[in-house]
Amino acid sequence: MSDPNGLITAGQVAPGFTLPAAPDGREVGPGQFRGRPVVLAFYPADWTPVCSDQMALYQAALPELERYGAELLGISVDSVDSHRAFARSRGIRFPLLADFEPKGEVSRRYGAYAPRGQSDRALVVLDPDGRVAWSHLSPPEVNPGVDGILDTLDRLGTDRRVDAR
């Protein structure tokens, strides 16, 4: 189910879940987007420099992800209130999910939970059928960027790409 580092690997059926999301606390999960690719961006914490840069990069890349019909979900063990303030201060418009209570339960199910009590910095792309198409674990101090996500979405099929022109 996972690689030696613990992260879920390509080909596996992604565990289903819903978590409260900023800004309004509604329950959100990948199953709501069946039929579309879903990008799960696990990150250690709101307000840290690398996480702030990573989430800002994904916000900037959101139009490109949307052209692939993909849904982006950020996930950390922070609370909805923290996510709400963080999103507002950084101009983040995609859902930030609170894996807060029980702490890290979803992160653990994906193999993206660090012993220090935070989500790992990990990316998981789900195909439209809910299977893992690609996963990547980054060191906590390294922003993984968006290239691996875009490469995976491209491999899933450019026929799914929505022309936004």
Second form
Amino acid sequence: MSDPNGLITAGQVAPGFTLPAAPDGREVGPGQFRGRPVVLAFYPADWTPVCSDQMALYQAALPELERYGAELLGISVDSVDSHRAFARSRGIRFPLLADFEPKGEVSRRYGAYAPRGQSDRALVVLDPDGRVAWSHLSPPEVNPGVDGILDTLDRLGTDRRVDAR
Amino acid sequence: MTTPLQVTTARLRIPVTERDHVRGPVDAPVTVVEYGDFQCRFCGAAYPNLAEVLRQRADVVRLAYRHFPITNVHPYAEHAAETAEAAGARGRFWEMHDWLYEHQDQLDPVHLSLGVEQVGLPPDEVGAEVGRQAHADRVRQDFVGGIRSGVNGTPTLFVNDIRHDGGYDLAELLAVVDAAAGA
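Switch from the form predicted alone, shown above, to the form predicted in complex with the partner chain and output its structure.
All chains and molecules follow, beginning with the one already shown.
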């Protein structure tokens, strides 16, 4: 589960955690949203061009994620103060979590921490029971978009309908 | 075991149909689909190059334009897109599209209204239509289709359904179109 060299994979139970989140520093974690899908978007840093585009895109796409009842959480090793200013500058209203102290601890537990001292650019979608439904590791300079997330949420919706029969 | 980096080749999932705004011959062997944001400076930089590609390869390529406004970063982008749709409903989509990309620093409501007038449309009527969000669904449909196809920013181009992950200078765009035409 906490393989230091590899991103957590589908089927594994997602490690529980909370981290302080922008804008107000309250503790936020996936366990608070049990019963709904949770999208964890690990990214290297606030303010760098690709990250800005990715998080700005995710804000624009947020209504589509909300149609699935999904909760989106951005995570990097930046501080709450940095997250707050970054969120304001890009109009981001979903929580940005500060994996700041101890630095990168949550990213490491998900196998999403790079030796250069930042989170990887990695997406992890948790199903409503807190299991990993899908994960994806991008090169740091490539914005992975939203299509893989939406495809996974589609699949989870279908699976749940099957379960309900 | 290290997780391999994953890069997928995104493909256009929403085919070009008669609902699209298309410029160029209907039977062109190469179709470029642009997902754009009228307030995005990178789209503005690509605009003259795309126009030049259409001019230099007039028999080969057609361009379809779809909306991808990132409204949390570009506060005027949504109104600009809906105004282009209002113009499209009156047969003037491309005239409005061109005006918007040629006046990216004038997308505020006052200047936008002047622009509508300059392309020969009634500004009050168009303004009221945009004000009651008559074209918001259409813009949203473009945006959602874009994210499903792997659009991750603007501009994003698809050349014969394959996402173009390179740059937008004229030489590169010509090379990509020529390669698609020869394929």
